[in-house]
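Take a look at this single chain in structure tokens; it is the form predicted on its own.
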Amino acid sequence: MITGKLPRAQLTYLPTPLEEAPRLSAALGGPRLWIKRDDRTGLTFGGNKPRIFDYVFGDVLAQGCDMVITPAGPQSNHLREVTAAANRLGLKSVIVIFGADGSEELQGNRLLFDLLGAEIRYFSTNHHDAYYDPALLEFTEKIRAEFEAKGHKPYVVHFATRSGVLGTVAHVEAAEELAKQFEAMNRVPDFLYVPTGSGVTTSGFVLGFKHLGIPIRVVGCSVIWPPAQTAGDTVRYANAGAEELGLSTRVTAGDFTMLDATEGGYEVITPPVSEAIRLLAKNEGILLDPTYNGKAMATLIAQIRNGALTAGHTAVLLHTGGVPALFGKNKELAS
């Protein structure tokens, strides 16, 4: 294993399962569609952050902290399963909720913050660009000195620190995993579709399958930020990566494909998502969320109806969990 040197806090429940989706691929008329279900994961709803964490709390135990603290979205998953992982390990966790002030529904995500008992910070900001504006990062920084001349030691989880390049780790493993079952089907599919926001999940592919010499296309679809900005961030984390593993192989722009799904904009929900969502539970019985693998499947669907994927191609869409979302968006989703 390639990353088998480093610590890890044994979160998940590996490997995931590789499930053909017979059903859908009929109902669009397409290519051979697989769902790798990154969703099963483990913890509270699965999904990558897991995978992620399993290396991020190894860092927390080898350092000997005693306690988290990170920040996200009111419905962030992130924060889900930060607060999980804490809790499975006995450790203290403090989360940083933006664009939001306590005052809103207990519903989807937010709901289960509460269930978990996390305690939560409130940074007053409502757009995404938050997760990196110098004054939430100066903020989270606050809160671990508060914290520390209490006697913890705290552990800032935090994609733009060491957890970003801890995250692509975990995912050049989940390529390796990846790279087994397509052994076992005896096919190496054309396409990978990630579900892409910081870029940290798609370079760890986008590395491992690069420096196992598995041919497959890594297709981000970039939910948040314009394609150009993704790749180049997808790019740098790959790159960081590879340099904590100690490999030679590096990751230019060029390896991997970057698609562009931020219409309508970051958690807005679009008729093409609301049908990809729709056809999925129709056909194969599988859940998607609405924030970022939705509008996977709603990009990947598209591509189908261009005609860039062909019935003679085949494709795999991973899926990264968040379904809890669906029931933050109710209104939105009901028929």
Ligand SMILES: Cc1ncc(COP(=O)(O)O)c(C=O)c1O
Contents of the next structure:
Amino acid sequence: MITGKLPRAQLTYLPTPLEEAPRLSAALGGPRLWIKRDDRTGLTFGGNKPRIFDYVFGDVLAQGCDMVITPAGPQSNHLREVTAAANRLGLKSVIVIFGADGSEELQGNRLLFDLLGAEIRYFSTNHHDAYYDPALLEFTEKIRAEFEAKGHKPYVVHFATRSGVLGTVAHVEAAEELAKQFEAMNRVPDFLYVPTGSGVTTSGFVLGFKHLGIPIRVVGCSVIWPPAQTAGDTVRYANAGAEELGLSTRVTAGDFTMLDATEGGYEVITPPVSEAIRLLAKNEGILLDPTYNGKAMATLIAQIRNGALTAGHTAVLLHTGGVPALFGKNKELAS
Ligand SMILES: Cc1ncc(COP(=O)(O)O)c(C=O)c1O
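Having seen the form predicted on its own, could you now give me the structure of the form predicted in complex with this ligand?
Starting with the chain above, the whole complex follows.
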């Protein structure tokens, strides 16, 4: 295994299934479609985060840290899974929620932070994408100093720190896992559609497949930032991952496709997203979240309708989890 030397916290159940979705293909008039069920990776409601935190918390333990601090938005899957991972490993955790102040409704992931017993701090901002805001990082560092003064050894989980590169590494491993599943199927699909936020998850697949020489085209569906910006971040994460793993392979923006899935805005459900969620649920009994996977599936469907994906193609959708976000969107999703 390419990633074999790095410590892991054993938080995942791998490999996840790769399931064909024939009724969905028929409903859409082809292509052949598969779903990579990374909504079943483990912790609470699975997703890409347990894969990432297997390595991040491996590093937390290897460095002898006794607590983690991490920032994200009020419906973040990341905050839910950091808290769950820390609970599983008996570590203290503090989550920093930006764009909320404690008056927000306890629903979706925000309810789950509460059930998991997260210690919460609030960072005031009007920006939904404050993740890389230097003021947020400064706020997080102040919390680190506060706990250091109390005798703790905190570890900050943020993709601008070592956590980002470990997320890439985790998804190089996921690419290797998929490559074995393709070998067993005797077929390499044409495309892997990946719901994309920071680009960390996508970067691991791009690097992993390129390094292994697997001729599948990774198609990121950028739901937060403009695709050119996300593509640049994906390249940076991929090449930092290559360095971390001592691989000579390097990635450029030409190695993958990054599509625009920002229509309507972050966390806003448009009619095509609602249609995509209902279509997969009705035809295959699989639920997608509205923020990432619903948007990626809507993008895939648009590609079929505009002729970029044809009945002769085969495509995989990576299901990155996040399903609790559905429950906060009852009004928008009601039929
Ligand atoms: C369910 C889900 N899918 C996809 C992503 C995007 O992953 P990345 O930030 O690695 O691009 C996230 C990130 O928050 C997520 O929660």
